[in-house]
Amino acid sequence: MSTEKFKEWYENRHEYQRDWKKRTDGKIVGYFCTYVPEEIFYAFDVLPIRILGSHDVQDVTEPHLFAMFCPFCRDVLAQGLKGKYDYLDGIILAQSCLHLRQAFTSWDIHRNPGWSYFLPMPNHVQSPRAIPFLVGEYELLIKKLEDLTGKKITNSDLKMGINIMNSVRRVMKEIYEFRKQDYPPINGVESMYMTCSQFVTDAREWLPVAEDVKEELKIRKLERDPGKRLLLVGSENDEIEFIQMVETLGERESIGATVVIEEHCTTTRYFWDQVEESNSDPLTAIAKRYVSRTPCPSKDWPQRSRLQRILKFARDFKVDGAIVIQQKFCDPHEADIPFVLKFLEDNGIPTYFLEFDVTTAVGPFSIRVEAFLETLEAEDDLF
């Protein structure tokens, strides 16, 4: 199956990137929060990845950042500082949480690989004035791009570095549909693969293999039961482990489950939503994607829009219930999850909420998820 190569290019991201650079003499920026717009990026044809969790205890954060930062955060940091990205040519950061903004910001004065940037990507997305600004703002990247490129870029390349995301987002949202189905032919932990690896190599190369496994999903049945249907909601979530260890809980108990859907910035937040290829000005249609696009909690607000596009996720991929996740410390997610989990169990969807931390086993919580699964089963015998 085609899935495999997702997972070799997640787990040998390094090499892949390093490799990368040697085939195409190319730059590579990494990037710290999915509201980076890629799309400017690949008008340069530079290769923008996004720096993920290495789920490894850390050491080395401590004179940087306060212990109480999520711990996401740190492990991002600790890579820097240990060197894991050092062929990076540049990073950037486009404001999300000031726990991240920390993390960046301790990387560039520590290991600044020669370029840096630093995107004021505006919270107050529901404002009528985000829009302008942000276009005022990517005009400041594009000259600063064209510092570490020595490139002068068209409306013509922008429109291909749209073109190059648009495909990425629409074939993953055909693979998703999928997911939708009794007997899924794929599970939650090849999806994460496929998202996963998407950020870590060049749109331009996983494109094929993603419609590959478009084509095999067509005729492919797995020999499992899907058992309970979930849905996963909150924090930044790369954990492929987690997601393994709840898919797996039907070889060992009774009750198996499937993860069919999420809706976190590692999977649908960040790929649901498309520019609008058809407007005249690529700049402005870029910056309305990522206004309107699923907001991160840090950004929805004053009204909380994400709740009604949960709900149809849950609707729509049938799910029995969901786990709401945390990474530990995380202020926006903290503040954000108590309206997410009673607006869930309002409309009938039984709801786990779990604390994370990516820098610990998963193994404690395969107890905590077996007694959810228990009471899902117990739910169905009343009726």
Given for the second form:
Amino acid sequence: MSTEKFKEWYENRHEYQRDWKKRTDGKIVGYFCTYVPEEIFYAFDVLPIRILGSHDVQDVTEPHLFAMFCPFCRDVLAQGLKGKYDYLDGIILAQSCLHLRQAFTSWDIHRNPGWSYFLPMPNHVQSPRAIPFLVGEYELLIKKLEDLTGKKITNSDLKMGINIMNSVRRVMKEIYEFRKQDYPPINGVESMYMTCSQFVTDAREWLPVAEDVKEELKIRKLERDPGKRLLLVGSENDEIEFIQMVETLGERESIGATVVIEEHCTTTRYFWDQVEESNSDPLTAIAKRYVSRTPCPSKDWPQRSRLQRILKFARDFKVDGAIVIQQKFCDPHEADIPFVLKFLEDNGIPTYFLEFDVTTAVGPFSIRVEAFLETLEAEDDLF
Amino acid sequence: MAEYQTEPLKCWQKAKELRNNYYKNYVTARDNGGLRWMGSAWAFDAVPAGLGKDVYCITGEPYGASCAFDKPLSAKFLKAAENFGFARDLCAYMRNYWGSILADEFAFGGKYPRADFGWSQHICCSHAKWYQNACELEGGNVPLFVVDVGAGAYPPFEPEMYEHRVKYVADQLMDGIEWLEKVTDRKYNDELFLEAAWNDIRSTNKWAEICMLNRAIPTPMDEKTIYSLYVFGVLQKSNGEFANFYDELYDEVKDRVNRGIAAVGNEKVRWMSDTQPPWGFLKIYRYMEMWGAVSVGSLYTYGLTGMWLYDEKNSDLKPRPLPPTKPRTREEACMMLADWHLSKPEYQHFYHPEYKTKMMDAIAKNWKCDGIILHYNRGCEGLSIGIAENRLGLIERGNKVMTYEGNMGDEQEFDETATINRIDIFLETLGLQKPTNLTEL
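Right, the form predicted alone is done, so what does the form predicted together with its partner chain look like?
All chains and molecules follow, beginning with the one already shown.
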């Protein structure tokens, strides 16, 4: 199955990226948050790759990051401080949460690859003023990328970048459609490998593999009982080990589950929304997309717009329950979580809350998730 | 034996009265048909002033600090927030504030006075979420408008102040005025707005000028006193009475400097702090004064209320001069306020810790500090952002730095004994000897 390729890329991201540089003689810029417009980087023929953590215990960030900030930002910074990304030509952060900002700025101070940029992505995305502001910021970013590459770009380069990223989003959504089936031919772990492998590879090399996967899924059948259908909601999540544990519970216990949909910035918040390709002004079209995409909770105000999309996912993917996941100390999500939990419960979706750290507490989580699944079973018995 | 003459501030009583009236006005606003609004200490409070002279506000941060000062009350509020489901590591002001709503109890007595609308600003992850949730906790029908000021750093930390950045903020203010008219059903008065906008600018300029006077040896104001005075800039910087009070305060502090009046008679060592203090434990400042160590201020107390510009060439921090003319139209006032506030020193560190390190180093050098004590404040992610890099940067620039961990608004996260032990060691490294006649804290 071609999904194996996603896993290989995700697990060997540094080898892939080093090899990519060698093969193409191109430039790679690491980005820290999905509000960075990859379209513009592809327009410059620069490879944007997302910097994720390693989920390994580390001891290098303590002098740089006060311990009250989230484990994800510390894990990300550790990658930089340990020199794991020494092949990068630049780093960029789009304004999102304060946690990742520190990973970016400490990286900038101590491991600056020679090009770094902070993009003031607007926070007030529900304001009509956000789009013109963001267009102005994109114009500054383009000048900065001209410095990096020595190139100028045209609207047709931008349209090419839009086309690449829209193709990625389109095929991801098409693959997600298979997860709506009663017996999904792709499980949550494979889906997570699919979305996260795209962060670390050249979309132009990732796309043909994704298209193959899509074709294979049309006839694929998984020899397993999907069990309870789960929705994951919350902070940054590439917790493969956790999803693996959830989806193999049924092999060890009387009850099992499949993650059929997620609302994370590693999955649907990243890819669900397209850039409007018919817009004659590509920069405005890109800005519109990033302003109107499903927001990170740090930008989801004054209306809490995420809730309706989460509910739609829950219904469309016929979930039995939701696990709300939060990276420890993640303030934007912490401010939302009581309301997310209540909203889901009020809409008849049982929920369970888990707090994550750098490493996954698979053992304790296993017991807790199993108990949650049993409560879902009990509800089935009642009705 | 005191080396310097000292005396109390003459305007102290007036400051207390102004502060008490501020909260009283908020509580009683509706008695005569007035309006109440809630929002951040950094909200553009001049804008709602255009709704009339009977419009009063409560700003969340100083209110949260007031709750924190009363430890039993704070414990009750924090528990109420936790019981609702809010994480204990969220902003402690915010949790005190939400807890006060949930407990339906006002820190200054009576039931919690609910707001008619929310008007705030956003640069920290928690700012807009604070009032989004507060509006929901107050019944779900309190309308909210938030102005995003995350529009990038101000020169010299950026090559220039790009016009689209100022316009982004100014346009939101313009939209906000229309929104205010709609949700209050009141006609907006531009004259009142223009007056309030100028009050905002002159009060924040004057506060910086007052803090400049603290360069004097002996320092005319210690930081514990400053906490009681800077607060007007975070309660309502556009309030004419507050702006006038800062004019009086400036004259009095200048007079103290001229006469050599010290805040602390035995000033031997000058130090600066950072971020909000643990409000329930301000006695640590008095403890250090017994050693002869006086905190002369911080970027926090100088820059939260005051408007400054960093002078890259001379590594100095100077009050931002008043604009040459007052604003004459609504549009002009919005642009002027946007540009003015985007230069706020306490906004700059949100973009890079280096900016804050430079400004802190400028204070350390130009206010003649012997040491720096950083509060690793678990209660505020916004002001603790980058603080570990500030420590490294300040040490690299030759400063002596101590850190302690605590929480501005949650006493459960402050270890008094351990902090005092650290302070003792630090003060000894600054050349002081522990006094033999130390009284119990």
